[in-house]
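Only one chain comes next, encoded as structure tokens, the form predicted on its own.
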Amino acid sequence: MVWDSWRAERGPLALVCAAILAANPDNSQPWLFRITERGGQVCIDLFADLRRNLKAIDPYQRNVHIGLGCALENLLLAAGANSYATDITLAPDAADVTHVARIDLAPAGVVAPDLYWAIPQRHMNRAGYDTNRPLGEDMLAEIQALNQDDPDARLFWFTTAGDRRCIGDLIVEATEATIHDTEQAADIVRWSRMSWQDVQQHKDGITLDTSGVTGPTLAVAKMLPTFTPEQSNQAWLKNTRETHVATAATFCILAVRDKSAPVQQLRAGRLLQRVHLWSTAHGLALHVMHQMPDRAGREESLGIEPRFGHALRDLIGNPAWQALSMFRMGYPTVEALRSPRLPVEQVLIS
């Protein structure tokens, strides 16, 4: 499994192995990589695999590009640790919208950033967080400093009890709207891997081990027949209401200047990955909860009343910024488990 073997690789392939361990919404792993060498110049091209897009959940491929940005961040961290300097070009081919980045590599000294060492420990933690341990202002300030170089991405924090209740209620409402939307609910069910056979076959998606169900409940769930779609959706709603929003120490909206711009989506993904790696290194748990932005995108695609689009706008309170994704953060009560990953040979193209 690449979680265990990722550092055994050498050369450009080591960078790809690090990249595929990145965070990505719904564990869809929407990436493809091409490694080329011409005249001693090594290049890695990063492509969006739109076959892996959840179309009703993510009609504008925003989550896809966030996940690609997360992968790009891991790749760049691994480049320094593997003696490469990098020259990055985003959207290098105007004729191919799936070609999201080109990374030219050159020999350099070893520079292993602190965040690099958190790559194999970073896992999405969907379990409950410690409600007796708030996040300090100094810690949030350190996280905010991770984004000093990007003027087009910003983190908006919501730490007060009142704000957390308000956002929690909206997330629950967005989850209910999702499971009552036939097409969105079908997307979620299609990407859920509830049996061992499904995990082995697909090596992607949301599994029971990473669903936030823990302890005896998880053991019993693994012994039961596969959940029906209705049972799966109701379990997600119950976990969202009783665990996820109820135990968040803080919520955060990841915003950009223009949420329709793929390059800004990529850069926001890089920031999200940095935040998640930093959190891991400092003993914090993070859980991306994109129900509200997903419903806002669904509203746009269907041309219906922008209930959640307006709610996100009001939460940010600044017309210069548009919500792209959201997450909760806190101190973990249980260790997050690893999600399945496609083997590297399945994401390499020629």
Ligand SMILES: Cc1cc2nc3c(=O)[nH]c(=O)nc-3n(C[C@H](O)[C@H](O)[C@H](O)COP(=O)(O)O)c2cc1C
Contents of the next structure:
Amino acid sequence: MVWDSWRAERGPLALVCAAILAANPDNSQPWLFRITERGGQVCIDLFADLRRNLKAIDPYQRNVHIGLGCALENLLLAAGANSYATDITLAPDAADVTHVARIDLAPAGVVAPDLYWAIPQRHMNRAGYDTNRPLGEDMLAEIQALNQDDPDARLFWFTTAGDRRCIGDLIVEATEATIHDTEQAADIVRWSRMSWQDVQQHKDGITLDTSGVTGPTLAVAKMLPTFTPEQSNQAWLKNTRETHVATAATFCILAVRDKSAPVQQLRAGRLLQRVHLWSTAHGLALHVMHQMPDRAGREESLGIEPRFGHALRDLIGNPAWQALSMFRMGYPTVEALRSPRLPVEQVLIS
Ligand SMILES: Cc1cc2nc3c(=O)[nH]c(=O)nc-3n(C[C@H](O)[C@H](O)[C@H](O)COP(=O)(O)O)c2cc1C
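Given the form predicted on its own, corresponding form predicted together with the ligand:
To see the whole picture, the full complex is given below, headed by that same chain.
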């Protein structure tokens, strides 16, 4: 399992092992890597695997690119820890939109910051958070400072009780809208792996272990026959309302200047991963919750009234910024579990 063996590899493969441990949409793992070593020059090319996209949930592949940005961040942290300096080119081939990054490697000294060591500890935490522990202003300021070099990305925080209630209600409403949208609901179910056999076969998707169900309920759920899609949807809605939004210490919208620009999506993904690694290293829990941005994308693709598009715009309150991603944070009440990964050989191409 790459969660345990990720540091056993040497050379550029070690960087790919770190990359595939990143957050990514619905654990679809929409990435492919090509390692080239020629005449002493080492290079890793990162590609989007669009066969593994989320269809109606992500009609413009924004989530795919955010996930690839998350992978890129891990890869670059691992480069430093494995004695490589990097030279990154985003979108290096105008003729191939799936070719999202080229990373040229050169020998250098070892740089292994705390964020690197947090890579295998970082997991999406979908359980309840400690409602007695708010996030201090100093902590939020430190997270804000993680974005020092991307003028096109910005974090908007919603921490007061009033703001949290307002966003929580919108997220619940977006979850209901997703469930009632037959295509979107079906595309979520496609990545649901509720039985042990499914997990072993696919090594991807959302599993019972990572669903946020904990303790005896998890043990009982594992013994039950597989849920129907309707049961899964209702459980998701209930957890969203009663656990996810009810216990969030803060919500955050990750906004960019232009949410349609793949390069900005990639860089936003890097920032999202950095925030999650930092949170992990500081004992905080994080949960990406994309119901609102995903509904906004769906509204765009169907040309229907932009209920959530407008709600996100109003929450940001600044026309210079567009919402791309969203998450909640807080202090964990339970440890989050690992999600499955495809073996590294399956994501390498020649
Ligand atoms: C762009 C993007 C969108 C995501 N949307 C959601 C979401 O709406 N709800 C959710 O529970 N998790 C969401 N996630 C978290 C992924 O499901 C999670 O990263 C993936 O299952 C891998 O698990 P891990 O992060 O614990 O390694 C999202 C992640 C990314 C990068």
